[in-house]
Structures are given as structure tokens and as C-alpha cells.
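Coming up is one lone chain in C-alpha cells, specifically the form predicted alone.
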Amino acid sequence: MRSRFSKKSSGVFSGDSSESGAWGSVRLLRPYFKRYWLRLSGGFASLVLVDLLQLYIPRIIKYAVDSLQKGHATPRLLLDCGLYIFLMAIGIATFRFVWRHLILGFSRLVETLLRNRMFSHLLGLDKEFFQKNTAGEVMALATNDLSAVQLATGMGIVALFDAVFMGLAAFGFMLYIDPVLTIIAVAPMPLLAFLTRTLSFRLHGRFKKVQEQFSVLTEFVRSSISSIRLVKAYNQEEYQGERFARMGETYVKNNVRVAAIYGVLFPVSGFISNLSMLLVMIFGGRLTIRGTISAGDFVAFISYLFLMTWPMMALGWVADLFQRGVTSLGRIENLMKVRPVLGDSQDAPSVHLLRGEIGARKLRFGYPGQTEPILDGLDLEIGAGTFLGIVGRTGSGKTTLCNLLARLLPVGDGRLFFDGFDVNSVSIESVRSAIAYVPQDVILFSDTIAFNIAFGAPRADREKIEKAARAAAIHEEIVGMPEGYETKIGEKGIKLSGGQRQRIAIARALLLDRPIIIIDDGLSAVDMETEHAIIRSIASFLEGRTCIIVSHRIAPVADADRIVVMENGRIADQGTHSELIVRNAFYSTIHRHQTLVPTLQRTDGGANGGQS
């Protein structure tokens, strides 16, 4: 079976928690690094000029201040030196706008890139990755997560490369300088090194709780919004506002506890940073003061540990950055490792399937985790132009049937087969391409009702259009609102009816013109007129192709050319609507109970109204 259920979308966000296994999920960066190796180069040649014209900055005024200090200086000397340092402001300011451009705008663009990709994926996955992860967990990676890692690959890395480079260039300044007063002015260091790694570690556990509330949080709310009508149909406002409540409480918790980490690292390195500068004061003024040291050079030292007290605070703020941003990378990467159950083979190819023939034989499926099959050894034949109709007890395998005929299951080799050809021989497209798929569950999108009906040919005119809105009986209707065509319907068509949305449904695969159309219960939401009013107008779409409805009545399927009643999997028998009504007692009784017993009961009806 070139198909199996993969075992990888089972807590897909939750991954590798280690921080080792975190920051081995940088990989997943390393093509848009290659792909803008031109432009970064170009941000950090400008960030490199920044830093360099502000490490020159203290020895011009090491220079003007040696220049007071000696009666050298001049009002031209001081005016020369401030224009000096003016120029290089501006210097500064220029190279520091092309730098937050090239790499800030990367950071941007791999943001939009890997949403993109994220985007492409998911929609590459199947059935069983959305049975498994909810949407709030997949909308808080496209927000939160990525958010985090553009940060990391904007301001994290610009604020790694300057606190290096700057750091070790004003460190080298300073030991020009004097060498004994750049050892004592770092030798606090080592402890601020030690801290960020420990609180660094500590870091990426809490901030992975953080988003996996976040996480629950958007699912919630999405879930809530989604299922409001029956929120207040039961009167459940406030139950879901406290239990919002309460998740938002352990979400603040959880952010509290993130918080303490920075409660401790950011005034520990101001609290280093601080004891360098007493320190150069100290050890600093005393060499200045017997002269080893000139003035000027006291001043620019104090610059320079001004320039290197930013990488040291930084340290902790880019740490905090990267941990953030792997953390939420390593969750974007679990999903990115996900593969769908259904694959095409390398050298599967595409083909026309336009007769519209199928043959299940020996079909077999079964979820994971139940012990028994819901199909069980299916045979099923259907000629080209064949109308199938498909009734059955609930848990008989009909929509799973569908499910497989429309390729939205795996099904093993020699079990299904298109055209003569066996599915798993042929691109999964190709099947696809074949059917108009109308499922149990309607799905309609929040835009107009073209936009629906259009879903699949999304090019088709609108004369196109009204042709299926009217084969599918929801013509008039949709005329006879506001904004006909065009009128919005809301969230799963919240301001639509269940049957106008059934017959949007329709309309949308009618509008296909494929070989093959698959009605699952397609019906079941409009009365006996309007269902009645549908088969008629859509018998000369049909003509032609292979239709299958899966219906709970009798008066769908009762023109089909032939009827199949499945029971446990299998089918128990099928044959005419006639002949079935005569040989199959499940069939005939639905028939009576649908058909006879209304008929009585309006004349019941009418004969007690007679008598009152």
C-alpha cells in the first residue's frame, strides 16, 4: 500500500522541547539566507560603517579635549573637531537608514516567505492533520511564531553582529588605551555571560508554554465566533466568558513567568555595566591623575565603555530574541515535517479520466484507533453515464465511501480503480479533476455567492453561474436578495438557510462539468418539493456522466439506474427501486415510512379537521 496514515501530525506543535533540538530548526531559514546573501551583505557593510564612525567619534574628542588640556586648542581646532563629528552624525544616520532597510527588510521578507510556504503546505496536507490540530494552533504559528522568528531574523541578528563587533572593537580601543584599565573595566563580564546562558535555557521552556496558550486561546475564540448562534441559543455568554477568562489568566501567568526571566536579566546587566563604569572612575581617574594615562584618553575611555556597556546590556535582550524566535521555529518546523497521508508516487502521471467509470474491488478501510473496518470487502461496479444511488443505516460506510471515491482517503493497490486505471497509478489531481464532490458537511466561504458557486471554475461568467444557481433550484432566491449575486453570506454561510446552502453546494459542482458528480446527502435540508423541483432540473446536467447521490430518502435516488443499500461495510444488495422494494425489507420499510405514512397522516389530518 503505497498509502498509510502518518504518525508525525499527532502533537505536531509540540516537537523537540530541548533547546538543542530548538535551534537545529534554523536549518529551515538557510535557503532565504542563500537566496539574499547579496543584500545582507550590503546591510551588514553598513552597519559595519556605522559602528566604525562611532568608534572614531571619542578619539576626536580624545583629540580636542588633550588639545585643551595643553592651551592648544583653538576656536577653529574646537570648530573643525564639532564639524567633524557632525559629519559622521550625518554619516551615521545615513548608513544606519540603508542597514535598517537591507535587513530589516529581510527579516520582512522571510516572514512573508515562510507564511507563504506555511500557507502551501497546509494546504497540501489532508483529512486526518486537521482531525488531529485545531485552527487556532494553525493560526497562532502564521501570527505569534512568525512574528517571533522576523524578529530574530531582524533585530536579533542586527543586535548579534553589533554587540560582537562593536563590542571587540571598542575593547580593542580600549586596550590601546591602557591594558590594566580594559582587564579591570571587563572583568565583571564573565558573570554576565554566565547568567544570560543560564536564564537563556530556563527562557525557551517558559516561552514555549506561552505560545502553546496562545495557541488555545485563538482556537477558543475562532470556535466561539464560529458556533455563536448556538452560544446564545443555550445561553452560554457567560460560561464561555469565564472560561476565556481563565485561559487568558494562565496565558498572563505564563507571560509573568517569562517576565520574571527579564525582571532578573536586564537590571543584572545594567547593575555589570554600571560596576565597569565604577570601576574605570575608580582605577581610571587615578591613572589620569599621575599622568599615565592623558585626559583625553580618560574621556574616550569612558566612551568606549559607554559603546560596549550596549553590547553588554544586549546580550540579554538577544538572547531573550533568538530563544523566542527558535522556539517558534522549532514549533513552524513540526509542521513543515508533517507529509499527508495521501502522496502521489515519483513517477505517478497525470491523465484524462472522461468516461467516468469506477470499480471498487475487495475495498477495505478502517481508521486508526478503531478495531473494526467501516468498509469491509466492498466489490462495486459503475458503467460510464451510470446514476448510482446509495442508501443505507447511519454507520454504513456511505460517506466514507465517498470519501475514498473522491480520493480524499488512502485506499491500497488494486482496491479502486478510475477509467481502468488504479488510483494509485495516477496523480491524485487526476482523479480529482474527474469529480464534482458535493459532501456531507456543506463548506461555503465568507464572500458572495458567485464567489461560491465559482469556487472550482473560478473564471466561469455569469450567465455560466445563474445556469447552476437555477439546474440546482436557488436561482429565484438569490435574485430576490438585496444584493443578488453579490450579497455576502457571512461566516459557513451564517445568513443563509440550510437548504439554500445545500443548494449553493450544488450549484457549485454542477458548474464544474466533470465526468463524475458525488451527491453525499446533498438534500437532506430542503422540503419534498424543492427536492423534487432539483432532480428534475439537474437530469440534463446529468446526462451523460456518472452520478452517485448518497440520500437518508427514497426520492432521490428513485430514478437511478440502479440502487446499492450498504450494511456494515458492505453491500447487502442492490438492484432497482423496484426490485428493492419487492426483495429488501430495510429498503421497502424506509420507502413506507417515507412515502405511505406522510400520505395517511395528511389524511388523518384532514379528516379530524373535517370533524372539529
The other form holds:
Amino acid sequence: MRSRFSKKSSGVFSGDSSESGAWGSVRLLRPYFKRYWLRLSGGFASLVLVDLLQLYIPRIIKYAVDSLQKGHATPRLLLDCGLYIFLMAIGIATFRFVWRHLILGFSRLVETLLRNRMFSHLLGLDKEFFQKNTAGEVMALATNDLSAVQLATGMGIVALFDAVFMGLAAFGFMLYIDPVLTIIAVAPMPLLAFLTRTLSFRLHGRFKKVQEQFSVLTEFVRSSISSIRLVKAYNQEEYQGERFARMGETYVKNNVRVAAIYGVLFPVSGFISNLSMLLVMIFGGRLTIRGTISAGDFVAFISYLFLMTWPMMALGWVADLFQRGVTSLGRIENLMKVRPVLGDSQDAPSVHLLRGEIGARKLRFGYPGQTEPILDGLDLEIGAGTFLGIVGRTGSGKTTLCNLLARLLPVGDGRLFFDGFDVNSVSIESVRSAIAYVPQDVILFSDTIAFNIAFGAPRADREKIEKAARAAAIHEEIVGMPEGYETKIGEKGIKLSGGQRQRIAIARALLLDRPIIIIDDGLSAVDMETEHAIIRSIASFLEGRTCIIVSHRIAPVADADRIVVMENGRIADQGTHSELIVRNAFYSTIHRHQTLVPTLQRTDGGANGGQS
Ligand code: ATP
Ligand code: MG
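I have the form predicted alone already, so could you send the form predicted together with ligand ATP?
Time for the whole complex; same chain goes first.
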């Protein structure tokens, strides 16, 4: 069985390295190179110094050995040589620290700035994007892909620069000592670059699998923990444990496959560089014996050969680092290219919508990929300060309507008006900041109660927070908790009851001083007594505001100026409570159920607070 944990990504990030022109995405980094050019120049200057010092050490060794061979070496001269090398080692260590700080620091800055840009961009995207792409995919982008970019912009450019500069310089010094010997000695080197290239290409594929499997493991743990109550209620602990163990086995297998490549790469590259050494011993030794080159040259030559081995290996490695970086950058660019569907009117002017008057004309809406519209030509006029109730069968489009009003879904031109303005002619923010919205699915942060209530107005003082909490009939319960308003509510508010969660969400909206308030089924999880308490206490809050309350129960909407009955995305009827009881079959039926059933149960001695 293929679960969602073994499925491949289907979102916007699936564009992969095979995409032509992937290098084009490097333009994303251009601003950072421009901004930090001075830092980078300093870094590369230090890198050059390190390389030069490293290249100079063999010259000193040559001088010492030649002096020994020619017989004019003194202990003082050898001590001086040793001291020079020691000083150079200090220089190397210092400048190595400097370049690491400057260049690797640059790559970390790029990573952070790019992550900030991604996060801001993500916050601007709308519902549609998050329906198509899972949190896991977005997280992978913000972790694995960004770290691939960081590696390429840090160690990648260092290794490339080093490979070219150090490789060529060492090669030059070797040529200077003896051209023919150089050709012989470096003959096996391309093999080394080729080997690293081939193996690191394989490594890339295998490493990707390790990372993918790691995301699978993480996502599995995340979803198991966040739905732990369900796992327990369905006795699935053992089964989930087994599935996790199987995923762990795959993870180990993938890692062993990576280790196998390293197991080949290091010994074989060691073998190749020793092959070069053998050639130098045979041919260089002969040249030294014949006196064509000095003993010092021979030793220096070997040192340069060592200095060349790393750049040759780096060449293969660099290609892989850049390839990975570019692949990841391409995926990040794909994300940055996603535009919010609702973003079109973002250039539109911001206006203050203070009256709270709403008009919908032939409002239509269908979710992407659906042939039948969910809302089908809906007409609705809501005067400023009106209390409108909305009822209707489940799936009739109530939440969809609320989301359209709250500007969370796109609307066609000339369909929806606030204070006489077409919503598409004013900025989205203008509309959203006129509305306090309590969505049907309560969303809470794993933070304190005070933070959750004040989310829309972070600067609100405790007095205001408490006032909103009182109006939502939750204050008493909050102060009864061990840490009152500072109580941490756990992930998604796990420590609270369903009704408490709903009332915190209502308090959050009441705290905002907005002309329009929309509550989508916000009282469904409270008992009737609390429901009445809330209705009574929020009445004064709602006065003078346009208030839209969606409800499956009659009580919260009974006092509304007008109640709309929705059916299949249309308004089937509208009127006051007393009118609808007489006229509308659906309304009168639910009214009968909700008023008669509790009476019957009470006579039966039933204790089920009458929630039908
Ligand atoms: P309830 O009383 O159960 O809350 P509702 O009246 O609020 O129902 P909506 O949530 O507006 O109903 O849903 C109306 C229809 O739209 C349903 O058929 C639902 O399946 C569909 N729908 C809702 N959200 C989406 C979505 N994101 N993508 C596709 N279809 C959706
Ligand atoms: Mg709904």
C-alpha cells in the first residue's frame, strides 16, 4: 500500500535539476554578491594569502635540504628555516580563520536572507497554494534546499577558487622544477578528478534519497504526535511503531549506500595520489641521482604534488556541490515565482471601510478544478450595523461565503462591495482590516492564552484582553487555570476543551475594533447555557457593527435582524426568526428539533443538554 508518506511531491517544487537553464536561477543570489562584495574580496584575499604561504613552505624546505646536501648548512640556518615555517604556519592559521569567517559567514548570510525572503513570500501566498503543497515540502525547501545553496555559496566557491588557484600555482612550481617530471607526475591526476566526479554524482543521488527518507521520518513523527489522541483511540500505537521501524530500516539502508561510495572514494583516491608518488620516486629519483635536479627540488616537488592532490579531488567535488546548489536554487525560485491568486489588486488603493456595509451581486464561486460552482449567483445586501444570521445544510456554502467576504478567496469584478467599493478596486488589506473573522476551524498557537487572544492586536493591554475574554464568557475559566492568562495551551490548544478553544477564538475577534464581525459556527462546541451567556454578553460588543453569524443552531441567530437560509450555494429564503418559523420548512424543522428534543429528554430524565 502506498501511503502519503511514500508519495513523491506533486507541488510546485517538483521541477528538478534536469530542467534546462537551471543556472538561470543563480540570479536570485546576485543582490547578495553585490551587497557583500567587500566582504567577499577580503575573504578571497585571505584565501590567496593562505595559498601563497602554503606554496612558499616547500621553497624553504628546498633551501634547507640543498644547504644540507652542499654541506654549508649550520644548526642556526636550519633553526631559521624552522622558524620561518613556524611563522608561516601561524600566518596560514590566521588567514584561514579570516577567510572562513568572511566567506563561510557570507554563505550563512545568504542562507538567512534567502530564508527570510522565502518566509515573507510564503506569508503572502493564499489558501490555494497551501492546499496544493504540504507543510513537509515547504519545510524541506527551508532546510535541505537552503543548506545546499549555503554549501555551494560557501565551500563551493572556496573549493573552486582553491582548485584553480592552488592547482595551477603548484603545477607552475612543479613545471619550474622540471617540466617532463611534472607531466609524468600529474598524468594520473585527471583520473582522480574523473573518479571524484563520477562518484560524487552517484553520491548526490544516494544522498538525496537519504534526505528524502529523513523528511519522511520527520513528517511521520510530526503527524503521529499531533494526532496522538487518534492513534491511541484506535489502538494504533503498535502498528504506527512498526511502520516507523520499517521507515528507519530504509533510512539505514540508504545511509549504508552512501557510506559504500565513501568507502571506495577515499582508498582509491589515496591509491591514485600514491601512484603519482611512485612515478616521482622512480623518475624524479633518477633525475636527482643524475644531478639534473637538486635533492631540495626533489623534496619540494613532492610537497607540491601533495598540495595538488586536494585541488584535483576538489574539482570533482565542486561540480557536485554546484549542481546540488543550483538544483535547490531552482526549486526555491519556483516557489518565489508563485503569485497569490488574490494578489492582483494589491496595487489598489487602501481605503478605510468604516461603515460595514456589504453587497453581493450574483456572486459566483467554484474551487479550482470543480465544474459546478459552490456559490451560484448569490445576491445579498447587508446594511451597516445589521445583524445577519446564516443557516443552511452542511455543505451549502456558508463557509465559502464567509471566506469570500473575508477576502481569502478570489472574487470576480463587480460582484462584491464593501461600503460601495468593489472589493477588487481596493487593497485586500483594506477589506481584511474592516473585518474580525472567527473561522469555523479554530486556529490556536502553542503559546499563552493572552498571546492567542491578542494575536490580531499584539499591543492590546491586559484590561482589553480580559474585557474581550469576559464577553466571550471565558474569563472565569481562564483565571481558574494555574497560570491564568499566561497558561501555555500546548500544540493547537491541546490543553483546552473544544468549547474553550472556540471562545478564545471569539475573544480574539472581539478584541479587534472592527466594523464587521463574522463568526462561522463559533458556538457549536459549547453547551446551551454557555451559548446563551455568550449571546447575552457579546450583544453590547456587536452593537453598531455589522455582524454575520453562521450557525447550525437557532439560538445564536434567533435575534438577528434577518436570517438567510442557504441551499446549494443559493439563498433559498430570508426573513426574521418569526417569519421563517412559519414560512420555511428547513428552518422550522431545525427549530422544532432544537426546542422540542431537550424537552422530551428532560421528561425522559436524559442528560444530553439537547444537542441534536
Ligand atoms: P458546514 O455546515 O459543514 O460547515 P458549509 O455550508 O460551510 O458546510 P462549505 O464549507 O462552504 O460548506 O463547503 C461547500 C462545498 O464546497 C462543499 O461541497 C465542500 O466539499 C466544497 N469545498 C469546501 N472547501 C473546498 C476546497 N478547499 N476545495 C474544494 N472544495 C471545497
Ligand atoms: Mg462551514
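Please read these numbers as outputs of a predicted model, since none were measured by experiment. Numbering follows the first chain given and starts at 1. Here, rigid core means the biggest group of C-alpha atoms that superpose within 1.5 Å across both forms.
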Practice problem: Align on the rigid core first; then say whether the Cα of residue 441 has moved by at least 2 Å between the two forms. | Solution: no
Quiz item: Does residue 354 move its CA by 2 angstroms or more between the two forms when the core is aligned?
Solution: no
Quiz item: Against the rigid core, is the Cα displacement of residue 407 between the two forms at least 2 Å?
Solution: no
